[in-house]
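Only one chain is given next, in structure tokens, and it is the form predicted alone.
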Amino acid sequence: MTQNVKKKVKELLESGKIKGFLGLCQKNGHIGPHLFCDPDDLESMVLGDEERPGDSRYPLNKLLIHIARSYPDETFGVLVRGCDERGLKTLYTWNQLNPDKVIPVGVACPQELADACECLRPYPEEFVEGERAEERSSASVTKISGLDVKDRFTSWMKEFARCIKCYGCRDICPMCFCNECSLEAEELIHTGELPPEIPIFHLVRAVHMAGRCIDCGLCNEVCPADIPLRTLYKKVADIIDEEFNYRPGYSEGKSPLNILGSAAEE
């Protein structure tokens, strides 16, 4: 299922208009991130792993910020799912990528990554490989949300007791891309404990990805303790789109979160 990416991207390639494409590649038994600069190459492309869909996803518009930061004259095309054109909407508007220099190619996820990540948008706006899965609402949510305050309270405090304070989730994340991290800041967070302080680790970047975060889901898959992050994050997000009617990579313009002053409160 990549002959539509592998066209798109070809013709992309010998006309020009990028320089080079950012996607996954398939070598030596293993998937991985790939800029594909010759059309020649294509042909280790691939979307994924197949048998297990949700296996191969890694946070590519993370790479092109750096990629893009090295060449910023030149246009590069990034494989897309749903997702990632979120987080390329909210990048855009965070001025971490330039839109004319970027050229987004679709894929849309299959219906069991989008059950399994309960994703609202399991595909982009446009996309030339796949079939539209039908959109799931968060059952993980609804399930911590149903309990009272007291249980709801003991059930995260035994989740966030299992972090090691890896930075798994921040380094993954393709919204992390502030040049001096809260989480490393010594008067929130005591460097050099482990465990962490809990729950102050990840309230601290809870806070910080309100109105940020675009479920993708990729802290989620990262974290070797299994701490349900993103429905902790799902659950911001809710909270923020009830109280401010925003939702990023769904609403245009940045989180009101960020708009101070007199903006704030037209």
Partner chain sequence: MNEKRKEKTEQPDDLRIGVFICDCGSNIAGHLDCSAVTEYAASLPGVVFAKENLYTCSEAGITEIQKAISEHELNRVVVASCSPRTHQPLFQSSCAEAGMNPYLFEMVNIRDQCSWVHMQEHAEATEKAKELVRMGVAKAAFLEPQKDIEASLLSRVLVIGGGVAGLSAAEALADMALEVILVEKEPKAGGLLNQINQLVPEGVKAAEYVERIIESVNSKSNVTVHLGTEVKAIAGYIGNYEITLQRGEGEAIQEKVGCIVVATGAVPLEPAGLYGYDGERVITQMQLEEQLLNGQFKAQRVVMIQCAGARVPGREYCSRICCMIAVKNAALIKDQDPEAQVHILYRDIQMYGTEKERMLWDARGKGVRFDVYDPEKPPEVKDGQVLFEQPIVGTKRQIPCDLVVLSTPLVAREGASALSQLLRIPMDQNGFFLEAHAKLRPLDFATDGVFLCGSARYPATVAEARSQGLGVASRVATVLFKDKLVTSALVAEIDPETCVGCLGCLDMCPYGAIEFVPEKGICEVNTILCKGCGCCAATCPSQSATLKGFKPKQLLSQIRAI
Given for the second form:
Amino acid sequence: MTQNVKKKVKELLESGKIKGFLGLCQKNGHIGPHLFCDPDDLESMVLGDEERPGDSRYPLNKLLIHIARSYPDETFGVLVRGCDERGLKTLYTWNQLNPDKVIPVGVACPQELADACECLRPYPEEFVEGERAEERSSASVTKISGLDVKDRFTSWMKEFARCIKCYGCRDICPMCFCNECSLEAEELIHTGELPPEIPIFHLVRAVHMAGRCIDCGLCNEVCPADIPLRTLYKKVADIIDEEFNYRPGYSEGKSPLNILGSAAEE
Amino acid sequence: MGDCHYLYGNVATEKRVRFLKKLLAFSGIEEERLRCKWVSSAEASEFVEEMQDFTETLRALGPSPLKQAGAQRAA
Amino acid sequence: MNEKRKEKTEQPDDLRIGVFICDCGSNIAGHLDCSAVTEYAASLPGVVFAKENLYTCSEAGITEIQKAISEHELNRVVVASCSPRTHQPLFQSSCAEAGMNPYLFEMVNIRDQCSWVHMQEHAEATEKAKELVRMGVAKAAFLEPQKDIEASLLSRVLVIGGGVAGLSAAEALADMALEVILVEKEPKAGGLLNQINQLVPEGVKAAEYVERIIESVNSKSNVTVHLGTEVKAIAGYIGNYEITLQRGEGEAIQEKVGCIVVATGAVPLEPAGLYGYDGERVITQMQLEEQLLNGQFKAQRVVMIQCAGARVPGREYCSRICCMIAVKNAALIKDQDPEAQVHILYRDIQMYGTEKERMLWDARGKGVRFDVYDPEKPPEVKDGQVLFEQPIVGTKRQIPCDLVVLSTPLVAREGASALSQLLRIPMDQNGFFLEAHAKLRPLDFATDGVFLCGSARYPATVAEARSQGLGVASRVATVLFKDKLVTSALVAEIDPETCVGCLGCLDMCPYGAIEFVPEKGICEVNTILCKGCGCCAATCPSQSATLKGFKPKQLLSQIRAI
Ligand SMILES: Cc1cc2nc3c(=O)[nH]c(=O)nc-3n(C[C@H](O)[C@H](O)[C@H](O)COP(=O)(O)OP(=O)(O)OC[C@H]3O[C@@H](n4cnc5c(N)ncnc54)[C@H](O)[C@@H]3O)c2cc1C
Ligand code: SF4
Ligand code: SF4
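Switch over from the form predicted alone to the form predicted together with the partner chain, please.
All chains and molecules follow, beginning with the one already shown.
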């Protein structure tokens, strides 16, 4: 089922439209990111599962930022799911990638994944592989919202208490493109110290996700302590949408927190 | 609003506060613990009223859950 | 606090902080225990010297600070006294004189925040003063020396608008030997005065009055007047503006100036749809001025209606000068023909100042009739009569008349918002330009190097417009009569090492001080444009943008000292 993607990538590479294609490959039984540069060497390409767009996912557009920085004049192709496309769009507004130098090749996620992700849009605008799964809203957010305020605190504290401060959530996050991270700023966080200061550590990160998080859920997946970070950031995105009618990756333009807003426009 | 000494600083603040109140609520910290009001230097009585009212609100809410969390940590 | 934590918040080495606690006579010492605060200050970490002064800002107090800096080798000074707004510059420059970097100075306000607001609570006020001093000392520990920012200055001024305000500014600026470029969009300078008959309280013909100033301005070799010209583009900042002027369809003119004066005035409201306004039997004060000027005025029975289109929903403000204009014209009509009947219907009479008060009484003496109307039941103009109801008594009155004159407010000019965008200067809800501070900086804009005068700010009389014009000239002089521009070093900076060029800060800056530099892939702050508001610092996700003097470390050390 990777045929369509392979065909498309081969075309792009042969025509010289792209210098390389950032996708996934399977080597020694493992799936991982790979930059395909040779049109005749696409054998190992996979879509996150052996046969179809599966659940092995990587922050490909985060890797693309680094590749693009090293080769600023080249154009690259990149494999995108719905969330990756939202990520690209958001990274364009944050000036981290140049839309003229990126050619996305889309795949749609299977329904199981859309369900597990509670994904609002489990497919990119255009895709060459997979089928359009149904959108899902977030039951996990609704569940927490339904709790009494004290129980909400207790339940989050229970989750956060497992944090081993590995910074995995940040490191995998395609929207975390800063060189200097507030989670390592001595003034804000007790650095180099365990256990982490909860809930501050996680709330600082949540604030930084406002107007940025595109709900890919990689943080949740990578967290060794299984903290439901995605639920927290889903809520962050909901708030920004409710208050300012903006949802990163879905809406156009910059985050409302990064423009002066109404009064200045008058 | 809009009368900020730095032109639009308070517009930016207002946005952040709106977001933060809801985030706090979702995290289980009563949003009433955060309050943002604009009181000019000529409105002394409004300021006093606001502060007294806020103090009352906080007293009624009791100690912050964050404080309790901190105390447990230290123990 | 655990060990590691302590290490991180530990103060820099070699700290030698001096703290000065001011009694302010009895203003502070009368309501809290300054000696106890001083004793407490001496015990704080890093403090090597603490002293109570009767008046720290007096000659004696300043000498004491300077002596302590040299004797005790102080490298930080904290003064706990009154408002930094008024006294910080004095203390800072005194520290500088004694050889300490002025940015290592910190001020604590124990007057407004302790002795004033807690006047009856001696013990609590003392405790609070100690807390505030502790916070000040905590921040002082992390202060960093800074160098003032310097830039060159062009001794040239652009004046936009050739009404009495702009002309007066231009005249005075030229007399101070500054080069002036005056831009007037109409083919003739003079503004509204060109259409006005006679001026009160001056008692001269408006045209003659303004003509004298125009001649004076024209006679100066260091003034260039561009008539029929508008400003098309403005770039740069205080000291170094680049201006593009456009005269009609002609070629654009480029100019460079150091400061800009906005004197674009205002216009009387055209009262379409109000009180049957038709320009013939129902006219405005401005039209009446023209009739009086041309000798066309013939009416025998005149009713003037005040606040026509003013102080109503959507235009809430009082235009201040219309009462004076009505009283002026009513008295003139009476002077021409004592038999004429003139009735003024008003809500409140705004005749401020002794001169105008006298005009009002004179007009009454001449037989001008005044009646109050209720804004809820405004007068009606019908079939050659004005109908209105006298408030309180409720009597309905009819005044027969052959001319109704509406006193309409001055309103912002159409082009005001375009100019506001061009110059990045704010307007109030009525479209008038907004000064930096109504009391402290009435002729300045918040944007440095741009000033305002005359009706562009708010409806003004000629005397006010002229004195504001002269005032603006002196404000400009305070900037341009220096060899170079020195501005506070407390501006934002962006760390080029850590900035990721995400543009997060770019659109947050209200002053347009941030620019993206594509070659470097990062954002940079223009330190002259930056006003140090901190919007960028609050937005930058990577903590690359910070505000000098208000870095996270400095603020948090202060907060954690509470
Ligand atoms: C009916 C009437 C009677 C009055 N009688 C009296 C009186 O007796 N006594 C008294 O003290 N006051 C009187 N006034 C008030 C007087 O007119 C004002 O005080 C005076 O006009 C204010 O001068 P100014 O320079 O601020 O504005 P203006 O006179 O409005 O002049 C502004 C100038 O700027 C020009 N301009 C505007 N925009 C631009 C632009 N973008 N570029 C270039 N040029 C521009 C305009 O063309 C105009 O020439 C009267 C006003 C009215 C309406
Ligand atoms: S501190 Fe304020 S004025 Fe200065 S660059 Fe930052 S946002 Fe602009
Ligand atoms: S917000 Fe921070 S990282 Fe982004 S461009 Fe501005 S200074 Fe650089």
